[in-house]
Amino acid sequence: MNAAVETLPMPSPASETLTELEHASRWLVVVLNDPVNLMSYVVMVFRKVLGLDEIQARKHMLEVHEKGRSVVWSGAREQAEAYAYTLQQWQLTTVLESEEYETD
């Protein structure tokens, strides 16, 4: 009697070096000068929904309008998409940005 043996195929090092890449990285919440929103507004969106103190939020809002951008919080794909289109919802300029850990 041959019992039939099930083999399982093996994962191609492709997928698994996929796999690594998508826990390897962080993702960015990028938010963007704009024109329209006032400084003590910006400040005040940063610290209800990013929950930063009242310095923290400054610093940020200065970065944005004398660099153009900052980077205001870095994490999970999923926490970072929710930030993102909660600032967004309060009309902040914010896009996400992958960003690679380096391995040494």
Given for the second form:
Amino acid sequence: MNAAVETLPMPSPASETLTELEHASRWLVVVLNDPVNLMSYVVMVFRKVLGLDEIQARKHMLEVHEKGRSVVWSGAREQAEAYAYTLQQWQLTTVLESEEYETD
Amino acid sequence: MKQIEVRLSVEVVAPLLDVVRETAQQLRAEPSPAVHLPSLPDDLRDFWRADVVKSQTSDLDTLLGLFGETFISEGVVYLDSRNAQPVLRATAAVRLQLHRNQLSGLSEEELEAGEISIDALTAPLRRAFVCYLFLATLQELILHHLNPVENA
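Structure of the form predicted in complex with its partner chain, given the form predicted alone:
Time for the whole complex; same chain goes first.
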């Protein structure tokens, strides 16, 4: 058992850093459905917080209503956290998800 | 500044305010059901929770402030562009909390359609449900007359 462990190649700090660079994370701001908030209220919040126009806001609201969730924004962690926080302040059930993707 | 005056029956609304106050008391200590802490990064969770509760408390103070002496003596509440946003958020928080704690036995279809026989509910459930409807009406009034996007 010990011998097998000793033969495993240990990654060098340099290769770990390279791996981190190759797999960057994109953060998703996901709004979940609730049976409580009025549709007109949800549309207003999407417009107010995310700066969407009426058509985009309605599209996301209907996606939340019909599919149970809608990704309303994706991008860097800090901005995603800011959007999620503000949407929760407006009482929309919002979760953050991270999505790894390959970089060149 | 645009302002709307809402005339209400004190006799009808006063018992509903007891429900709002009880629920507001809960929301001064815990985040509303909209706040999903498990999905947050570990380093943020405690700070986030405290900040959301502080923000909720401020919104609830504005909502309850509508129903002060003027309301008791004249049956009138005044809504304007300064209090519209906190009142919208506070009413949403109270409705979500009522749903979690008292109305969870009602189906989502019934709640969304508003097709519930009030007479069939027990007295505490009826009070909670009528309060839930009252706060939705307040939200609709604000969205119609003082929409924060259209009046920005």
